[in-house]
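A lone chain, given as structure tokens: the form predicted alone.
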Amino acid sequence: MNYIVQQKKFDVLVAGELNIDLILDRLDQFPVIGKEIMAGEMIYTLGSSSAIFASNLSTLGGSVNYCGCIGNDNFGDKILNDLAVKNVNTSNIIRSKTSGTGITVAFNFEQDRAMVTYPGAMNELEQNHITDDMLKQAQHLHVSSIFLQHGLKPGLIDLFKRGKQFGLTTSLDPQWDPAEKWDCDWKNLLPYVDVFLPNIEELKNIAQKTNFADAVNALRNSANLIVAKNSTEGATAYYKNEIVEQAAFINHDFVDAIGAGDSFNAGFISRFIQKKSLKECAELGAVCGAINTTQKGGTTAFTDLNTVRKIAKEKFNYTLQ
């Protein structure tokens, strides 16, 4: 009997939030109630965890399809243009008739930052917008920022379950919960997530543990591969009986950390979908996170693959194939 194997059109389908980042940099201090402070610089760029991931993964050579919601406004136009320039497919991005495009205002002070987000149209994305055809055309499904997506979050389990039924591998970066409730059915969701990508503070809050090791142990029975990011301390990956400790690549010319975790995700998943070793996945993730910090914003350092290779070699002595 002859079987017809469907050719996948995309390496990765990203289902997630879309917004603009307005970055206020070189602050004298963090904002104080009732006082006005000055910013030395302003950057207006593509934002959102999912879009930064998609854009940088495409720069690394992955073919990426995107499903999300934006407003019918200038911010939405910029998002479509910026993603298209990076060869991300935008034909499945929905333009809302009722909401504006989301925006995050980021306040950078030294190596710390605070952010305020207007979600806008990102709240309108629901799991039924991600069609079976979209899933069938991809090898991998990635979702991020679930607590910012009130329309998508209730259907997450069904979405990931459908992805697995169509043979996709999957990844999830939960990101921070602004309400700090961390309310999600993790026990039933995580078995459908092949790569779980929280940072250590998110992991501890999700597991309701104050100790990192206790948090990992609390989730390992439900999760498959846990990759816990820890900023300049690196990352640790846990898969069955394997543990990989990945040191950070330190950038001595640090600019800002906006999108560094998303760039880590892009590097990790680019190797994961190539079926590389856990060590290779974590190493490229760490390199991409460091590359991110050499320029302002989440995508500026990822202009094209040759630029990424040059930064990797010159600043971090890493040869990117």
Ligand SMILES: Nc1ncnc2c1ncn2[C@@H]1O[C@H](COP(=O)(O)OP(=O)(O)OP(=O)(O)O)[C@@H](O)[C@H]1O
The other form holds:
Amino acid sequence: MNYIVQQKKFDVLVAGELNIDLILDRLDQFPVIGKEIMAGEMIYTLGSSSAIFASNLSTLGGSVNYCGCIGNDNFGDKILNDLAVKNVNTSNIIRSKTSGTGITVAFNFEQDRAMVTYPGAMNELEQNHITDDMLKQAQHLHVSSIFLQHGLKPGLIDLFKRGKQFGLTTSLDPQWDPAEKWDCDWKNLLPYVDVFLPNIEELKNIAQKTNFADAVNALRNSANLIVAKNSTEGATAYYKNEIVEQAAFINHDFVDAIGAGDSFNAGFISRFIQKKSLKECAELGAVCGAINTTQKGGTTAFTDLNTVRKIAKEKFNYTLQ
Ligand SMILES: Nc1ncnc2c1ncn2[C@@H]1O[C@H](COP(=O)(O)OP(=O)(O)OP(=O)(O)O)[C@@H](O)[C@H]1O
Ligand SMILES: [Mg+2]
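Pass me the form predicted in complex with this ligand as well; I've looked at the form predicted alone already.
Everything in the complex follows now, all chains and molecules, and the chain you saw is the first one.
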């Protein structure tokens, strides 16, 4: 990919949560209190929206720095290794002395799923861990999953403000609020966010509207660019008076949609930092979202750039430069 000659050390700084996903598949039955059941498959993988974004953006050719918090344990070692294998800079990842690495255990049974999350060190990341030097070294700041990051959320406005002061462009994917309170000072945060990347359900909850159009209108006063993701319906981008509709690419080899939104974000931001048009950003976002769904989990299809190019061409007739 043809990246502009860099003056900054990194294209993107990701400040975010880090956790392991342990997925137990093909269960005999749904877990029952007091009983032991068997799983037919176990997947042990890098989880977290921010890490999937960082890893896939790096595969697409962006240089990525990561600031997050993990425990001093084997799960933490795996996270560092998996990010390093994808060329993400891990030297600013903090190892907690008091908490273990966050983990989500997912129990999949037929179409149902139960998940248990231990946030651990994820809660310990605070905005003052993201130093001025880290911000100055990057062209763009990305944050995701704010409702899972209880240490970071109170300082979010300050973090984005500092990012803007140092001349960075910024993006935010709020992700779902497990408490369903959607509590954040959106009016004062969104002006500092250049690209806001919720899905449509998140957008409606944040705007406190049941209707999608009302939700977009409510946030347009404070937000800059809104990109509302809508699964197989694609995504719609709103910027000033411009509206760009992006259809999803039809995937005939669907496996699962874990991380599709994060891969969409990676594709979108990889073009945004190259100052490409809104249409080009949205198109690569949708291609990457679709590529994500051709294999298990969020990073499997993004092993390297040639593999991504091949899937893009063969399955979606898209030529990735
Ligand atoms: N089954 C699919 N087939 C093709 N493309 C898909 C599919 N699912 C998602 N995508 C693409 O990925 C984009 C993002 O997916 P989605 O709308 O599910 O985001 P999200 O809700 O943020 O996901 P996540 O659960 O990862 O946070 C969609 O806009 C679409 O372009
Ligand atoms: Mg999402």
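In this text, all values refer to a predicted model and were calculated from it rather than measured experimentally. Residue numbers count along the first chain shown, from 1. Rigid core here is just the name for the largest C-alpha set that superposes within 1.5 Å across the two forms.
For Arg26, the Cα coordinates differ by 2 angstroms or more between these two forms after the core has been superposed. Taking the rigid core as fixed, one finds a CA shift for Lys35 of 2 Å or more between these two forms.
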